[in-house]
Amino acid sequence: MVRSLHVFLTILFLAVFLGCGTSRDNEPEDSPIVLGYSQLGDESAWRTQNSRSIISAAQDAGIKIMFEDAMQNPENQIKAIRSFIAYKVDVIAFSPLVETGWDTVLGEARAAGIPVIIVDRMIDTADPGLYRTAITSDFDLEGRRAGEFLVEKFQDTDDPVRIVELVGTAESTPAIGRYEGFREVISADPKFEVIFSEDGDFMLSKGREIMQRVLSLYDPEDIDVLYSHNDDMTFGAIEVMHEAGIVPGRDIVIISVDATQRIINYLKEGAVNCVIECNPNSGPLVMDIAGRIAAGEEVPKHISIQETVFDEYTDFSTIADRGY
C-alpha cells in the first residue's frame, strides 16, 4: 500500500509540479512550505513505516511534500535532489543509502540556497556546512546495547560464545554503527567470537540466503548467537532455523534490531531474546525541524531519536503495540 502511495506521489510530482514548469517562480509568497524528500528505498517493514511516518506527518503539518523512492540506488537519490533544486523547494531532506558520494550534489543545494536535512542515516563529509541538521538514531549505541545484552546473558559461563552476524547494507551508517558498537563491547571478553559476518542489505530474502549458507558451513551446535542488524533479516534467518529443526531463541540466542510488532511477538513467544529499538516514526520531528528552518530559525546540528531495548527480562505488559 505504501509503495502504491509512493508511485502516486511520484506521478503527482511529474504531472503537477513539473508539468507546470521547472520551478516555483510563479507561486504566491504565502504558499505552503515545500519539502523535497528522497527516501532510499523500501527494503524492510521498518522503512515502509518510516516512509508512512514522513508522508503522513507532512500532510498533518500542511507541508507540501515531493517524495521520491530511490529504490536502493544512490544515483536515483542524487537525481531526486537535483530535481528538488530545479523546482526550488524550501527544504530538502533525504535518508542516504550510503555515507559517501554526496558532496557535489549537496554543494549544488547550498549554492541554490536550499537547506538540507539528513534523516535516519549520516553522510561522511569533510564539509559539515553542506547540511543544516541531521536527525538520526545512535547506531553505535544500538550495537553496544546488543553487546551488553550478550555480556549479561552469558555472564555465568566461561565457554566460548560463537556468534553469527547478519550485517546491514555495506557502507551504510546503521551497518557501520551496529557493527562497531557491538564489537566495542564484546571485545573486552575473549570468549565472544564472531565466526561469521556478512552483509544482508537489511532484506528478508538475504537473511534467509545467508542463514542457509551458514548452516552449510557450521553445525547448528557450533552456533550460540545470531546477531542481526534488522528484523527483516532476522525473519529470514528464523524461517531457515525452523526448516532445519532449530528452535530459535533456545538453541540459538537471537538479537535483532528494529522492534517491529512481529519481532516483539517473537520476543514474547521466546523465539527472540533481545530486541534493540530503532524508531522509524521520525516524521513529526522532521516536519517540525523543516518548518523551523524555513522560518529562518536556528536548529541543533544533530538531533538524536530516542529509543530503548526490549529483552527476555522485560515486563512484556509494558510494551505498547508498535503499530507496524
Ligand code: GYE
Second form
Amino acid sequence: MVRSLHVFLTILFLAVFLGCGTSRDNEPEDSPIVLGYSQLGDESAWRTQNSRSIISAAQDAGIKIMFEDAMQNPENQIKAIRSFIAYKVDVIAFSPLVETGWDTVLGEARAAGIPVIIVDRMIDTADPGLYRTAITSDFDLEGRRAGEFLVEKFQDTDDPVRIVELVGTAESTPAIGRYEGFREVISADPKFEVIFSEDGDFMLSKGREIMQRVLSLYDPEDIDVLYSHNDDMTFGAIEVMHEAGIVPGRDIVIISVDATQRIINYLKEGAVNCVIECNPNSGPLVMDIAGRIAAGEEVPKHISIQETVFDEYTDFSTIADRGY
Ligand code: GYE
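Okay, that one was the form predicted on its own. Can I see the form predicted in complex with beta-D-fucofuranose (GYE) too?
Time for the whole complex; same chain goes first.
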C-alpha cells in the first residue's frame, strides 16, 4: 500500500517536475505548501508505519508532499534533497540513515533559502544552523529503559547475566543511543555482561541470521537475555529460537524496541518480557511544524517524541491497539 502510494507520488512528482520546468516561479502566492520528504528506506514495520503516517498527515494537512524512499542508501537521500532544492520546495524534511555526511547538501539547501526539518534520526554536525528543527525520539532514554528493566528483573540474583545484543544500523542515531544508554545503566553492576553484540541493520532477515550464528557459538544455557534494538530483528531471532526448541521469554529473557502490535501479542503470551516503545506516528507533528516554518514562525530547535515502556509487570488491559 505504502509502496504503491509511493510510486504514485513519485509519478506525480515527475509529472509536476517535468511539466512545469525546474522551479515553481510561476505558481500563485496562495498555492499549497510543498514539502520534499526523503525517507531512508522501508527496512522495518516501524518504518512502513512511519511512512504511512507522514504521507497521510500531509494529505490531511493539505500539504503537497514529494516523498522519496532512499532504499537505505544515503547517496539517494542526497540526490532527493538536491531534486527538492531544484524544484524550490517550501520545506525539506528527511530521516537521515546515518548521522554524518549531510553538511554539503544541507549547506546547499540553506543557500537556496529552504528550511530543513530533521525527522526520527539525528545528524552529527558542527553547524546547527543547517537545520531549523529536529523531531526525534530520545534513543538514549530508550536504551536506559532497557537496562532498567534488566536491573529490576534480575535484582534477586548475583549470578552473571549474559546478554546477546542485536544492534540497529551502524552509525544511526537509534543504534548509538540504544547501545550507549543501555550500557550506561547495566555497567553499574558487573554481573551484567554483553557476551555478543552485532549490527543486524534493523532487519528481520539479519536478526534470523545473527541468532543462528549465536546459537552455533553458544550453548543456549549460557544466554540469559536477548536485547534487540527493534521488533523486526526480534521476530527473526524468535523464529530461530522456536526452531531450536528454546522457549522465548522463559529460557531467554527478551527485550525489544518499537512496540508493534505483533510484539505486544508476544508480550501478552509471555514470549517477550519487555517492549520499549518507539513512536512512528510523527506525521501530524511534522506537518504542523512544516506549516509553522512555512508561515515564518519560530519553532523549537529540538522536539522530542513522547514514549513509554510495556513490560511483563504492565497491566495488559491498559495497552491500546498499536495500529500497526
Ligand atoms: O526503531 C527501527 C527502524 O529510526 C527509530 O528505525 C527508527 C528505527 C526503528 O528501522 O525499527
